[in-house]
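Shown next as structure tokens: one chain only, the form predicted on its own.
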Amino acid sequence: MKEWTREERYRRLKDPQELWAMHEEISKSDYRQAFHIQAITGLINDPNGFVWHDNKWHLFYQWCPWGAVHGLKYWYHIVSKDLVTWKNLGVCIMPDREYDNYGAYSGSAMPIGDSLYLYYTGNHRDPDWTRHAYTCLAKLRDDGWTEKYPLPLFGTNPDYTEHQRDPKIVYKKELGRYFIVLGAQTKDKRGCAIIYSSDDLLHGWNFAGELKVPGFEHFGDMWECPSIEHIGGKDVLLFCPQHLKIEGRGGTFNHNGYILGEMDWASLTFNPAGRFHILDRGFDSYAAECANNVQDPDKAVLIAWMGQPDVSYPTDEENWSGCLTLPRELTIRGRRLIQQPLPELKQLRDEEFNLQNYHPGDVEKLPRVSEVELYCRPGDLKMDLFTKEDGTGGFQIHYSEMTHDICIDRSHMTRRINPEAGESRVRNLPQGLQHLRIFIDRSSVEIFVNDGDVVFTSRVFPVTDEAYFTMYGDAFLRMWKLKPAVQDTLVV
């Protein structure tokens, strides 16, 4: 594994030609995705500025161009008409000011008129490497040019540690006020969110206070990517508590989840109506962001980084790492968030395989870019993906009718990922298993259980002989090849 010097990690991109040879080599990788957003080179992590504006979806992501390393971060810009096919537009925010001299970090977007306002964390470092976080503003004009405001909106609040980042911009029409929700850490190392407010999108931001969440005063030592969404008449607090042990999450200490409840903006209190729920039960999902300006009040659209902090992947040696999840449609069913694949994804279906003669236990070739759908009848079910030709090994999905538990296990793959964090995940299904919808890309698996009641997202890196699947159980099985949807074009 390459050891990166500070100079290499924070090298500045001066000319797109610096990336051409790297991009050409990376494009040959067997693990480059076909229908998931991925960086043209280097590392992608948090999705940022997700918003509907000017009759299209805008999405930005944190990007370090030089390799699979967290170094100098840029905001890279992509757009879509349908949340399925995406077009690269290039770098939108560069770390080129004193207040963001060591990175343009995560944030959000708010459309006003013909312009799109981008709120982000400027990561500043003093010569002695002391960190200072600034909440910064840039305007993306309708002609595609980005203008940064000359000064940050505000700097680090001295009552908290330097860990203050990921501004989420919110407008409450009934109050006539804008709010910025930031992830933060108290001086005694407690995770929290802090809030600033203003009656003007561009000026007059003042510290309003710390978000109060009764019962969650000691829940991790840092909260990243907080947001408060209103879906179907209910409020949802989404955030990523760090360095916290949660039952059923193996050795993973960084989580992405949510609490349903009621937000009182006057007192800055989020009153929980239940416990903290893990957003995605798989191995690789973090930093989820909901889109701003979604037109349907009963739904939200969410996308996340298909990765985890402090985890390495096999493509690190190929100078690239990471991708984003499929966008999901969020609704509320009972006391839970439901995540479902977008209806538009069906347009990716190409050839459907003839599985009329498939019998449980048969071993068949598995297309590397495909969708699998199972309608399940009562009883145990075993579906193993990426097995060897004799049906052994692979990524295992097993359901027990006796316990009503569904388990995923990737410990039998040749290339194992982050085994110290645990290689299996279990979720109980009180109503049993009725339906599975599985999206397979060249290095990922996303499993939607019972129409979005549970989701498992995982990176997988099959080797040449892991090219088959087998299934045991009473289920009606369908499978399609999927068309590519993301242009892997070098645009800087």
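Note that the rigid core is defined as the largest set of C-alphas that superpose within 1.5 Å between two forms. Positions refer to the first chain, counted from 1. Computed from a prediction, not measured in an experiment: that's the story for all the values here. Shifts are known only where both forms have a C-alpha. Compared with the form predicted in complex with ligand FRU:
Segments of at least three consecutive residues in which every Cα is displaced by 2 Å or more between these two forms, once the core is aligned, occur only at 141 to 145.
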Second form
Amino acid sequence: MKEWTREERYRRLKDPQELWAMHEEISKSDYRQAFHIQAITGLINDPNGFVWHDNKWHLFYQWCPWGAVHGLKYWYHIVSKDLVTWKNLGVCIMPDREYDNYGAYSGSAMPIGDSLYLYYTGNHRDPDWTRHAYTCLAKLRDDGWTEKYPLPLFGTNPDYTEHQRDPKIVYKKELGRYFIVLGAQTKDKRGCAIIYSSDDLLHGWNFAGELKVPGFEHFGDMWECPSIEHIGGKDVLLFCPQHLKIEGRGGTFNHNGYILGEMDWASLTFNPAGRFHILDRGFDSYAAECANNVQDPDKAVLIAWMGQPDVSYPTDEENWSGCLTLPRELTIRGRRLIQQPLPELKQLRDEEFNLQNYHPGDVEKLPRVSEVELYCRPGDLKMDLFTKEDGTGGFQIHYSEMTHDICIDRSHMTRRINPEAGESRVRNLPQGLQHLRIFIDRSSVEIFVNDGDVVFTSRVFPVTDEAYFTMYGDAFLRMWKLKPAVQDTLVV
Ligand code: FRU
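Same protein, different form: I have the form predicted on its own, so give me the form predicted in complex with ligand FRU.
Below is the whole assembly, all chains and molecules, this chain first.
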């Protein structure tokens, strides 16, 4: 694995031509995605500033151009009319000021009238490498660049460590106030969220207090990307607690999850109505962001980084890493969030495969870019994707009628990813298994179980002979080839 020097990681991008050769090489990779958002070169991590504005969806993401490394971060801008097909617009926020000289870190967007305001963390380093975080504001200009406010809105609160970042901006109409929720770490190394408020988007931001979440005072040592959403009359606190051991998550210590409850903005208290739930039960999902202004009060749209901090992937050697998940429609059912593929995704369905003569146990060719749907009758079920021609190996999805457990297992693939963190994940389905919808791209598998009740998102890197599937069990199986939806054009 390549060792990066600090100079290499934080090298500034001066001219798009610097990326041409790298992009050309990368675009030949067998693992480039066809319908998932990915960076033109280098590393993509958190989605930022997800919002509907000016008749289109805007999404920005954390981008480090040089390779699979968390170095100097830019905000890269993409747009879509339908959340399915996306267009690259290029770099939008450059880390070019004193206050963001070592990265324009994650944040969110707020549309006001014709303007779109972007709130982000300016990651500043002193010459002795001491870190300071600033909450910064930039306004999107018509030409795609941003006009930065000359000074940050505020710096770090001295009562917490320097880990204060990822501003999520919210407006509370009933209070006539704006709030910024930030991820933070207390001096005794507890993860938390802190809140600033103002009655003006651009000025007068004051520290309002630490978010109180009774029962979650000792829950990881840092909370990244916190946000408080209002969906279907309930409040949802989404965040990524770090360095925390959670049962059933193997050796993964950074999680993305949520708590349902009620938010009292006056006392800055989030009263949980239940436990912390993992948002996605697969291996690779983190830093989810909800779009800020979905019109339907019962729904939200969420997108996440299909990756994890500190994990290496086979494409690291090809100088690129990561992609984003499919955007999902979020609703609340009972005491849980439900994540469903957006209805618009059906547009991607191309030719449907004729599987009328398929018998359980048959081994068939698996198209690399496809959707699989299974209507399952009671009983055990096995769906193995990317098997060899004899049906062995593969990415295995097994359901046991006896235990009601569904298990995904990627340990049988030739290319193993992060085996130290565990290669299988299990989820109990008290109501049994009725339905699976599986989206397969060139290097990922997203599984929506029982209409979005449980989701497993994982990267997978099949080699040439891992090109088949096999299924055992009593299920009605459908399969479509999907059309590509993201372009791999080099726009910087
Ligand atoms: C989460 C995160 C954020 C930070 C960003 C930097 O993945 O660590 O907390 O703002 O990534 O790229």
